[in-house]
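Okay, so here's just one chain, in structure tokens, the form predicted on its own.
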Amino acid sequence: MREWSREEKYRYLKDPQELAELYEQISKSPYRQTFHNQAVTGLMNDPNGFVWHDNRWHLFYQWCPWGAVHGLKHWYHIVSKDLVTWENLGVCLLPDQEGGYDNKGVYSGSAMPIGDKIYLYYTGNHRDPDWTRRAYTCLARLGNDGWPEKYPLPLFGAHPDYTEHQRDPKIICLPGSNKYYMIIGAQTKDKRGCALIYSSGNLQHGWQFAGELKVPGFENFGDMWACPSIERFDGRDVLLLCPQHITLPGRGGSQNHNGYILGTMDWDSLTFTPDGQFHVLDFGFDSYAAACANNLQEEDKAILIAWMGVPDVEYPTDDEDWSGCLTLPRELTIRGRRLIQRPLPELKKLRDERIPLPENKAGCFVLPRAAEIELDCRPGDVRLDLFVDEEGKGGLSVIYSEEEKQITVDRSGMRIRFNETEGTSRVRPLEFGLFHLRIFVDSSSVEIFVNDGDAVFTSRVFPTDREHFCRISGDTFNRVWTLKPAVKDEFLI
């Protein structure tokens, strides 16, 4: 794996043509996705600024141009009219050089459209000459001409009672209120994860520290809370967060998680009262930094998208100088004490051709590089082996045990293995058994939706040339479609 010097990681982009050769190299990779947003070059991670404005969905992502390294971050801008097909608009926010408040990175944040502008809230990662980190919450304004205008001064700096790890501002507007809130991920000086709340009557100025968010029962839950948000839909409040450096049951050696707590938020006392435990959003191996669209007008659901990756790990395409993609957008609703995540109905537009499933001697059929698989399952054991070879060996296994009432996803059979210290299998109990699977396969990923969104398993996979077969066993009714491209993978900086 390549070792990056500080100078290489934090090199400023001066001319798009500096990346032209890298893009040409990356575009030849067999692992470039067909219908998922991915890094145009280099590294992609957190989705940012997810909003509806000017008859389009706007989404930005964290982008380091030079390679698969967490170095100098930018915001890259993509748009869609239907959340299915996407278009690159190019880099939007670049770090200022030298003494700027974001001189070493435009870090994650959110957005709010007002009038004909989108206001972009982000963490400015500043480093002094001695490399001391200083975090600033910054603001930029994006007009319909596509040009961002950074405000000359930050809205505020890091609060002195916490460590320098203060980032990922999420802007919140309460219906019927003339006050705005901002929630920021943070770390106490004794290394406990928390969230800070700021408030103002104006989006552009006047922000004051309101206090630390109180979440009874979660005072010692990881050493940092990244990407926190409080969403309200379906008559309930939901606290989304990414607790770091903590192990959870059933999550192998993973130290970084993305999940949620259902409860009730009291903005007067800044108290989120949990109604139950912390749940992971995604039971798979590779999902983090989930963000909800900020101005959805429907009160019974939310729309979520996440980074299909996790921090502090490596991926096989790192050696090709690129890494990262985003999950498919999911529709969130609440059922009982759980979030339900369903693929958007619009994704059916991607279906190209329903294909027959002729089996070879090993009971396998050819798995398209971009496909949707749907299974209706009757009572009994079910097994689905994806990315096996022609003899049915290896691959990623989806196994449901009727006796144990649980589903297991195991990728240990893949020839290209990675991040094995994070664990090679994930399990989810299914109290009422298995009745439905809907699976989206792309060149280097798989997203498995269980029982109409009751559980989701998202994972990166990197099949070799031999690993393009599938085998299904159990009492199931199966349909498979090839899927059309949905992303213009073009060189636009």
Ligand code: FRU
Contents of the next structure:
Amino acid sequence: MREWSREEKYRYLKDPQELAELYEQISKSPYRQTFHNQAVTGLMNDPNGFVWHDNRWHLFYQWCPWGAVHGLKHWYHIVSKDLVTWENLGVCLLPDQEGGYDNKGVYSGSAMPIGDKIYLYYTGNHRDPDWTRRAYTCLARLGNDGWPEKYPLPLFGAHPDYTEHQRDPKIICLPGSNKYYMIIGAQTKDKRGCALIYSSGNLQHGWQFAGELKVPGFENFGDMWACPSIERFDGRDVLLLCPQHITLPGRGGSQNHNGYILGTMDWDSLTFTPDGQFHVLDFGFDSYAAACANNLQEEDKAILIAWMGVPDVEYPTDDEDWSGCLTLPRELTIRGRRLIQRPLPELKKLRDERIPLPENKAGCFVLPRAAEIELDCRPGDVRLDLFVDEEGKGGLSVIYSEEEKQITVDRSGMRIRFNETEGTSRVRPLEFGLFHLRIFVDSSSVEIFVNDGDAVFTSRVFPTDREHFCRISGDTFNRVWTLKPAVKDEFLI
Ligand code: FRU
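How about the form predicted in complex with this ligand, since we already have the form predicted on its own?
Complete assembly follows, chain above in first position.
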């Protein structure tokens, strides 16, 4: 693992050509994705500012140009007409080189389109010369010409009653209300995770602190809540959050989680009354900082995209000086006390050919580099071994046990392993058994949708040249498609 000095991590980007060689080198990696958005160079983390505007979807991601390191963060801009094929538009928000409010990073946030502009709300990560951190909530306006104009002053600074960990503004516009809200991830002085609410009658000014969000029963839940948001769909309120530094049952040694609580939000008393427990959004290994699109055309609908990665984890491509990609977009609905996440229907457009599945001596067929696998399952045990070698050894296994009524995803058989300290297998009970699996495989990731969105396992995987076979056993009906490329991996800075 490369050691980065502070100077290297926080080096300002002066000329795109500084990255040309790095890009050339990275584009040769066998792990570059074909239908998932990924860091153009360096590191990608959270998705930000997900909105529909000017006849296309806009999405930004946290981007550190230089390598696989959480250094100087920018907002990189990508667009799509259909949420399936995507284009790079280049860097949008850059940190201020003159010591301004975001001199050491343009951190996560959200967006709201008004007229022909998109308003971008983000955290200015400021460091004083003695490296004291100050968080500012900042605003920029993006015109259709693609140029962002930062407002000279922040909307507000950090609240003095909380630590400097105050970030990730999510802008919320309630239908029928003339008030806007912003929810911000924070930490109390006694190191408890929480969310702060600000409100204003105007998107561009007049923001006032309204109070700390009350979530009865969750007063002591991790030491910081990153990327909180409150979404409303299917007639319910959903609090999404990433509680940090807390261990949770079934989550191995992981300290960072992304989950949700269903409940009812009362904006007058700033109370979110939970209707049940905290659920993780994703049962896999690599998913964090999920963002919901802000202004969907159809009310009561929600689309979510997450970072396919987690903080504090070293990934195998770190040595190639890049890391991070985004999940596929998922449509959210609510069934009972759970969120259901389905791949967007439009993703069927990715299907290229349905392929025959001739088995070799070991009962394996060749797994294409980009593939969708769909299984209808009859009652009984099911086992799927992805990324095994020709002899059917190793790989990532998906095992459903009818007796235990649970599904397990185990990646300990992969030749290239990483982050093993957080555990190598994850389990999810399936009370009513397994009836359906839909799996998306890209060069270095796998997303497993169980029982039509009832559970999702998202994981990065780094198969070697030999790990390109698959074996399926159980009473199942199987279909496999090769998938078309959908991201233009262009060098656009
Ligand atoms: C979550 C996070 C955010 C922060 C951003 C910085 O992954 O730590 O809280 O704004 O990443 O890149």
